[in-house]
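Here you get one chain, nothing else, as structure tokens; it is the form predicted on its own.
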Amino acid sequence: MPSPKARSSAARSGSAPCAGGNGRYEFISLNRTPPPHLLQRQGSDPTAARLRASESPSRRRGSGSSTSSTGGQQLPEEDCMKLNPSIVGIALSSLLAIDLWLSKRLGVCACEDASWGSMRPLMKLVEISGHGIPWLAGAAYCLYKSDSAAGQEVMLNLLMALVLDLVLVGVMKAVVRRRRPAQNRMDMFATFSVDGYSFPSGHATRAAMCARFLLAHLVLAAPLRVLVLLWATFVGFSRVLLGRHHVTDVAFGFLMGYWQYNLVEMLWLSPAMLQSTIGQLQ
């Protein structure tokens, strides 16, 4: 029977008495390895039982902290819960949900298997009518044939206009990089490296544009001027059947081109003006 004297300091050195095999007392601390024949009889692995001995509680909620606290520190900013989003960002959210919705949905000449794929071949030749190459080459050879100051001077612009459009489409899609939509095949006419991207499209802003530009500077019967519209629109609508692009890129791609005819006439050039720039360059 151990004294009150040795209780006592058992008691402030931390440490707990259990009874040994013998019917005395020993006193095991809790910062310290148990003996063997108690490891023994509580049926435990002693290297196991050394490293949860070892372990304080102090020591493991630290370490639970710190591997929280780097933990958060590594995960991705897009795999962190967002609490408070702005109103803005969910209406973008919901805004692209719907787009990416609408875009599939009428995307019915898709391919061939699509409830329109029989429609696919008119829509193609639809989509070549709006390629900027049959629109350069047309422009340069009534350029080229054209007997007229007044007619050169139109054509000028035309083909100034349609390599502007060229220009600002490829810098667009370059610096937002969207892709087209997954059901788009990748069989257009004559693509380039930026016809990779889908915002905004090309096809829209040089239809609006050269819309705009026709009935401006043409002399057309009113038919004609409707069946302009007619194209422009038309046009602008086979990019989403054939799923080439978004409704969005369409959308924004006829207000680009709307805008690209303001900024055409704010860089009017008159044959006077380039001769006298050639001359200057000479």
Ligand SMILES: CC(C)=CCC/C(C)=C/CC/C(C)=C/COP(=O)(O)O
Given for the second form:
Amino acid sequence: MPSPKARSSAARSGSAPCAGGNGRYEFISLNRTPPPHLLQRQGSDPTAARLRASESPSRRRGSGSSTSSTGGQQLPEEDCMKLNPSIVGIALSSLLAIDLWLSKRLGVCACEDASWGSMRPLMKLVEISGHGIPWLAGAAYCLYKSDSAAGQEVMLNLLMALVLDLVLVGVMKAVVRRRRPAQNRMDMFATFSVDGYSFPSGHATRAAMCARFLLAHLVLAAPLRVLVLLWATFVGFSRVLLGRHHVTDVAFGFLMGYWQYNLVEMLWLSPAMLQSTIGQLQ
Ligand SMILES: CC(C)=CCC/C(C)=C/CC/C(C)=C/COP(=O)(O)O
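Can I get the form predicted together with the ligand as well, since the one above is the form predicted on its own?
Next comes the full complex, and the chain you just saw is listed first.
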């Protein structure tokens, strides 16, 4: 690290520090073209490459060469871009920083020694209530036990919805590959390999989708409807309190689950459709 003295003299002389060979910092002038070995390194630097890619096409077209002129002075193109990070980039980094900070603060049941550690067993019960296995087993059992065509149709579609949710969340987790919070203890019951990843929360998608499904297809008294909504909300919150997820994983999970229910309605399997499909297969 440059000493404060070195940093202030660099600021006075208009030079900027950058990591040189052997882990030492070298100083390059912002007003002059840097030596060729530094230009070469910037070209292969992934951060500089990302900044280059995020620059607007019109600016890229306009620059034309590796240097741009400001008031007659030649500025290295890479330095110009480092001074102009995109607003979207800053907004996203700020959101992620707030998300990490808030998720860490809210993970109060992440282990027994945490501030609300005594609530962890209760949170784990809430976790099981939103797990895929009890929901799949419950829907399959109700389908088997149901003696009305309407009941069978609803349960069959609930099963289809649960499988669809597992697939969509699995694909999303495998694509995004966000790590779970550092405080998470991977002691969850029955997981797939993609459940090592954090985004989005599978419990939140399932809770939102199943809550919409139950409210739309079961005739429930008002207090029970409220209970369903409270359960779904609590399942989502418990993911952050247990330290399993970031706040944005759960927020996105709720949105995704809400949207998944629309998909289930679009793909709804009716007895007539099933009979014609079976008829075509025979
Ligand atoms: C019948 C069968 C193969 C069921 C698999 C059900 C299963 C293992 C679901 C995974 C549920 C789970 C642990 C999701 C992770 O939830 P997050 O909220 O931590 O993303």
